[in-house]
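Let's start with one chain on its own, the form predicted alone, as structure tokens.
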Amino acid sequence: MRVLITGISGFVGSHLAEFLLANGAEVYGSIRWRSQTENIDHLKEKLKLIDCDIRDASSVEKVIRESKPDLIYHLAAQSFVPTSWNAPSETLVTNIIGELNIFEAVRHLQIAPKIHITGSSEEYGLVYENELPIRETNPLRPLSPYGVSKVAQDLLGWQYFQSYKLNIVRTRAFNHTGPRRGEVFVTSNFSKQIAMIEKGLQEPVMMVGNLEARRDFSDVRDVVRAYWLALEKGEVGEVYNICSGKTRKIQEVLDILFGMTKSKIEIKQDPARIRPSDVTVLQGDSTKFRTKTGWNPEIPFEKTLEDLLNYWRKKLEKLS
């Protein structure tokens, strides 16, 4: 099985590569020449990496021609919501045009791989209490440029399935985290701050944003297993939620992490961490996906946070 992962050096891409290699796949990955590859350094000898700018059509076609994939996992994206406020044009071009280039390359090369499009719970955006838990049929009301870009990716996938019969499966993953999560994301940011405080590299003050937001968290290792099942057992043309079905306030996440350290830490809100408009609650219903594939999340959230905190402890230890 030849598999292409765009954005392989990212958080999810690195975990997906590990999973696929463990299951006997021949794994190709697209990376930008200036990309940091720390997440996949331990895998490099087992991977076939190809330089590619996802926004450049000829570059994308070259990668697909060389890899001849049976499966494509399209993960390359501008994936940080706050950045999309500061760089909306870059977010829209990278996410929408990047995906379009993949679809067009597959058409031009006249091949028929299965293609997984990674959507996001941010597509749902403004959700009312009476709509919880969120099903795939819920209206899409994105509240950020990132959310808009993911809606466009989602609908573009639907259109290319309908118009050209491309073998596309779409998923909408809710929040997921774990070791190697980028430090700009809330669970990883909290974990890094605690690790720095423990080593005396930061004053015992935790900088936070909105602690009242409620999110549906899963472990990244459960999510990449779901991505595999999406192409293994999912139906082309369909869209599936991937989520735990449970919500936690960001405050609860912080409390769990505080329970894993002996440090006494003060909490201080940072105005720069407050978004112009924030999604109040995201709680998903993954019944459709579970019924189709048999997937269930297996890793407890407390274990996820423990592994993430220990990741940062070890990383800071290496740097010191």
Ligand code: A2R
Given for the second form:
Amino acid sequence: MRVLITGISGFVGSHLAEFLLANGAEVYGSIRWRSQTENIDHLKEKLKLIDCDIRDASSVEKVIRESKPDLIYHLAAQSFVPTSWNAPSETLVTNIIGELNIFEAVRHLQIAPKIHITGSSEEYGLVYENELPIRETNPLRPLSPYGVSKVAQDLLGWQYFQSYKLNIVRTRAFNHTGPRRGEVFVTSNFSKQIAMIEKGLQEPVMMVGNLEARRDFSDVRDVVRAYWLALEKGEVGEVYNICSGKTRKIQEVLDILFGMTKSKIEIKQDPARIRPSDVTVLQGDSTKFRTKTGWNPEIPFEKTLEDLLNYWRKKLEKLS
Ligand code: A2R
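For comparison with the form predicted alone, provide the form predicted together with the ligand.
Time for the whole complex; same chain goes first.
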């Protein structure tokens, strides 16, 4: 089985690569010459990495021609919601045109890989209390340029399946975290700050944003297993939510992490961390996916946070 992962050097890409290698796949990955590769350095010997910028059609065609994939996991993206406010144009071009380039290359090369399109709960955006938990049929009312880009990716996947019968399965993953999560994401940011405080590299003051938001968290290792199952057992043309179905306040994330450190830490609100419009509650319903594939999340949230905190402790240890 030949598999291409775009954005393999990212957080999810590195975990998916680990999962696929452990399951005997031949793994190709797209990276850019300036990509940070620390997430996949431990796998480099086993991976076939090809230089590619997904905004460039010829570059995308080359990576697909060279890898001849049976499966494509399209993860490469501008993946961070706050950045999409500062760089909306780059977000839209990378996420939408990048995906278009993949579809067009597949058509042009006349191959028929299964393609996984990585959507997001941010597509749902504004959700009313009486719509919870969110099913795939919920209206899409994105509240950020990132959310809009993911809606467009999702609909483009639907359209290319309808128009050209490309074998596309779309998922909408809710929040996922774990070791190697970028430090701009809340769970990782809190964990890093605690590790810094423990080492005396930061005053014992935790900078926070909106602690009232409620999110539906899963472990990234459960999520990459879901992505695998989406192409194994999911139906082409369909879209599936991937989530735990349980929500936790961001305050609760902080409380769990504080329970894992001996440091006494003060909390301080940072206005820069409050978004222009934020989603209050995101709670998903993944019944459709579970019924189709038998997937269930297996890793408890406390274990996910513990592994993430230990990841940061180890990383700071290496740096010192
Ligand atoms: O920026 P880089 O060179 O470090 O690579 C990132 C890659 N990427 C690109 N690759 C090729 N051409 C581009 N123009 C381009 N822009 C970004 O996407 C990196 O390898 C990956 C994104 O990794 P993360 O930011 O860690 O995202 P994560 O959490 O792994 O998300 C994976 C997917 C995305 O579609 C998200 O929107 C979705 O899951 O939630």
